[in-house]
Amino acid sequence: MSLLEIKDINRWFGSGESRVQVLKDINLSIEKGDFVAIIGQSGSGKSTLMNIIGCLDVPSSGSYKIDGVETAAMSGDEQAALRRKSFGFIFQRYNLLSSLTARENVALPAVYAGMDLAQRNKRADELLNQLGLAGKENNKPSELSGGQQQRVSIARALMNGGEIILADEPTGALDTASGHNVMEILHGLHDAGHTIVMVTHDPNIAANANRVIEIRDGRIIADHSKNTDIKPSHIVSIKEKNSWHFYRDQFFESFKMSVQAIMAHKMRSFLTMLGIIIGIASVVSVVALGRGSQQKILENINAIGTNTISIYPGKGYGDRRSSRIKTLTVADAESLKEQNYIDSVTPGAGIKGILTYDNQSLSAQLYGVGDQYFDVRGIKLTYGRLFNEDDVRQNSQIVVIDDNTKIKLFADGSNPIGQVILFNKRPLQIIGVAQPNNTAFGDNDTLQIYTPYTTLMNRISGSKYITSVTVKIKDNVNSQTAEKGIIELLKARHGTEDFFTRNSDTIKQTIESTTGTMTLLISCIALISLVVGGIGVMNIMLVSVTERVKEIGIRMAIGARQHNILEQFLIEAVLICLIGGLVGVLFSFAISLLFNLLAQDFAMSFSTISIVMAVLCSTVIGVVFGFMPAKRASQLNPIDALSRE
């Protein structure tokens, strides 16, 4: 049985009126170990026939069998396996990858066969040494002469065994001396048992072969053999690996090739990343701004009391009758204190009056509060002390002043602790100074002083009613449930709902919801830039595929599977997006440093989840927008790709 058997092969190109038949009823068989030259003028169909023999092209009709196996029924990957294991190509223009060294070019077919790095490099070096290229292993094609490049091409053809060597005009681009050298190498390969099929238009070159087939206008017109007695061939292709190590090595090789492609076009890669960088930096920065502003607002809310409910007379904020409603009493506060869901209760009262000290008279607000008021409201001391439960019980004539009052009354920097001030002509001794209240809920202009509510009611105002009750809810109790309980209790005591409540948790939840919605809205707008960046990645990858069609054809010719090409270009797209995403995150950190340096009100606050999601998003964009160009590259016809310049 013949090694290669062709029956009634026809090949048409084009369609309709422009359809041309290049091969016409070709019948041909080639024995294992033979040296065959196919000769003919340009346009005769000899190169098309060779491409079909090498499974780079498919016939329009007819049968082509290799070792008795019909190739027409094979998939693209099965034909790639034949090119990888059975064929070795020697091209007229060498078809070496310019970004790879001589060693890497020679070893490339073994990459797709699954040979490990050390083994394939060793074999590549041996082949280069045998072909007289010792010391040139690390040279790139541009650093080699034409003859040396052709010898690298021959070494590549032998890398996986090269049972069948297909040489397309192997001396066409060489000077006479280099051409003779190449023919000597081919003779040596034939003597070693390789089956050689050579295409040429030069009868002198064809005369080197054992068998010469002449083709004209797509038909075989002559077939002569010098010797029909062909000695047996024992050339064996290397064994392919299919373990998980194979797939791991394939991935790493694709990764390496992708990195090489990115580094070979640094500026284009950076411009492609730019859209992703801007998009990721925008999203992460917007989320950080949203979190920072939300945290600042929540800090301000905490300053007016965390997990607290305040109770006021009247029907609600803006009720003009609330100042005339006198229904809240200390007894109400004591009743609330007995509830098991309440942590603490602070009655409150307040009046405006004249504050006098050392010939100074100022308008001030005096608050009568309980001993737990300062903890509930988050008021801290600069120095001195706060009043305690005993002070409240004993109606102690003491006062804690705010920072504004200290500045106004003690501008000379003297220590106010122990000094006595008059409020509406009632003496009060200063025991502490509160820290400035810089929150949005603080009043930085009014002079505020605090005394026990018993002192205010019994020694200053004489009123039996309080103006507010601040209730702190236990941590394990739902504040909305507690609020309902408070309302029901006071309605039962008063007989009507002549009061209203303000729940700090409700305010907190509203602000969290509002800022969260705004952050989401702005993030969605920022995501548009990510989509635009993704489209840019797709466009650049399509351009990259177009520019590298010849490279794709070379890789396919030496045995790359479709998924190898798909994987390489997909990894390249993902790498561009992933690197762009990471740079975008770093850029957002730089923005935050500048913002936090200039802004005084609040700082940007980064979320680990948002950063992780941003990087994942950039990776997904790489996969989604890189898939179509990668798929397009993997589906190219090898011979069409090779013919591109």
Ligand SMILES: Nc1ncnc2c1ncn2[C@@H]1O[C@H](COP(=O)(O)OP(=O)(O)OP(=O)(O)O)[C@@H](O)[C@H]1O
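Under this definition, the rigid core comprises the largest set of C-alpha atoms superposing within 1.5 Å between the forms. Positions refer to the first chain, counted from 1. Source: prediction; values computed, not measured. What changes on going to the form predicted together with the ligand:
After superposing the rigid core, the Cα of Q79 is displaced by less than 2 Å between these two forms.
Once the cores line up, the CA of N404 ends up 2 angstroms or more apart between these two forms. D375 shows a C-alpha shift of 2 Å or greater between these two forms [criterion: core-superposed Cα displacement of 2 Å].
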Second form
Amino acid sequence: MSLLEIKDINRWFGSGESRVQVLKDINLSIEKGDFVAIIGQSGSGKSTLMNIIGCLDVPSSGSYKIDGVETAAMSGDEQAALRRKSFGFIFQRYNLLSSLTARENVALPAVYAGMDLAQRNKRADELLNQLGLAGKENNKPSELSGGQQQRVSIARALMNGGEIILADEPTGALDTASGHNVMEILHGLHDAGHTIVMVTHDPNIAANANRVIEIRDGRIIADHSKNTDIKPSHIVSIKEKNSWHFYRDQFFESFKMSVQAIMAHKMRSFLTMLGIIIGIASVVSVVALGRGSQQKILENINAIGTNTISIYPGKGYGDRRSSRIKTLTVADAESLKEQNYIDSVTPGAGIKGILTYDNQSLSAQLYGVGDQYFDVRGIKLTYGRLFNEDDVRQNSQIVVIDDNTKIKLFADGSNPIGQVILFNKRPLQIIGVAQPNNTAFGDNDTLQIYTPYTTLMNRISGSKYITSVTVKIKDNVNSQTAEKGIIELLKARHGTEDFFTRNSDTIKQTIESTTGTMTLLISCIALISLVVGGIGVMNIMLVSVTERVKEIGIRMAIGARQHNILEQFLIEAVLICLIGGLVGVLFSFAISLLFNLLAQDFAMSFSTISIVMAVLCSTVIGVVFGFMPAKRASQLNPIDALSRE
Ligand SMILES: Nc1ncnc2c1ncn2[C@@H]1O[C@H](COP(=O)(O)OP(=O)(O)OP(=O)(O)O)[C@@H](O)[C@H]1O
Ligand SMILES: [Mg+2]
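Structure of the form predicted together with the ligand, given the form predicted on its own:
And the full complex, kicking off with our chain again.
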């Protein structure tokens, strides 16, 4: 059985009227260890035949068997394996990858075969040394002469064993001396047992071969052998491993290629990333802004006291009759205090009036409140003391002032505790200073002072009614249930529902949901920019694929599988998006630094989830939008890709 067996092969291009038949009924067998030259004029079909022999192209009809196995029945990856393990290509124009060094070019077939880095570099250096290229290992192809480049490509052909060397016009682009040198090398390889098939149009070069096949207009017209007694070949191709190392190496190589491709077009890569950067930065910043403002508002609500329910007379805020409804009483507050779900209760009443001290008169708001008021509202004492149950019972003429009032009245820094102030001409002794109640719901501009509600009602205003009751719910009680209980109780006491309640928990939920909705809305808009960025990435990847068709062809010729090519372009797309995503996140950190510097109201608050999601999102964009171009690259026909300039 012959090594290569070609039976009745035809190859035509195009169809119908424009169909050109390049190979016509070719029958040819090549034995192991032979040195065959295919000779013929330009356009006679030599390269076409050679490409079919090398599994870079498929015949239009006929059968081609390698070692007895029909090639038409092989999958793309099986043919790639043949190109990788059995064949070694030498091209007229060398076809080295310009971005790789001589060593990397030589070692590339072994990358796809899964050889370790150290092992393949060692072998590449040995081969380069044998071919007289010691010291040129780190030169790029552009830093080598034509003859040197051709020797690098011979070394590459031998990297995985190169049992069958396929050389298409190996001396075509070389001067006579370099051509001789290449022919000597081929002779050496033949002597070492390699099977050699060489295409040439030069009879002198063909004379080197053992067998010369002449081809004209796609037909074999002559076939001479000098020596029919061929010594058997004993070349073994390297064993392929399918270990974890293999996949790691392949991934690492694809990764390196991708980085090189990105670095080769820095500006273009950056502009592509810009879409992703802006998209990710806006998503992350918007989420951080939303969270920051939400936290600030919730902090304010918490300052009012957690889980409080306030009861006011009337039907709602702004009810004009509410000032005339005088049904809310201290007794209501007392009965609420007895409910087991209520932690503390404070009645509230307030009047505006004139505060006089030491020749100063200021307008102020006097709140008449219970002893638990400060606890319910979450107001903290700066110094002094708060009033207690006894003070409430005894209508004590005492007052707690807020910091603002203290600053106004005691500008000289003297101690206010024990001093007596007049409110609407009634004397009140200061017992404590509290933090101002400057929540979003407090009245920040007015001076606020607090006295027991009994004092306010009995000694100052004379009114029997209170304007609010605020209760603090026990921690383990559901605030909705508590609110219902309060409403039932007061309805029973008053006979009608002439009051309304405000639940801090409801306010909290409302704020959380509105800011959440806002964040979601703006994030959606930012997402659109992400999609636009993704389309940009796809565009650039398509350009990148088109630009590198030749490179893809070379990789396929030396045995890259489809998934190797797919992987390489996919990694490139993901890398662009991932770098864009990370830069976007950093960019939004920069925005937050600036924001926190300028805006004192609240700080942007980053959530790990939104950052992880953003980076994940950019990766997904890379995969989704990179897949199409990458798939396209991997499905290129090797010979079409190779012939592209
Ligand atoms: N993809 C293709 N589509 C159409 N025609 C093609 C294609 N490839 C090759 N041909 C035609 O097939 C014929 C043989 O081409 P081939 O490259 O095999 O010639 P060759 O013998 O190698 O010539 P040269 O010595 O110039 O390299 C040419 O006439 C060419 O125009
Ligand atoms: Mg040719």
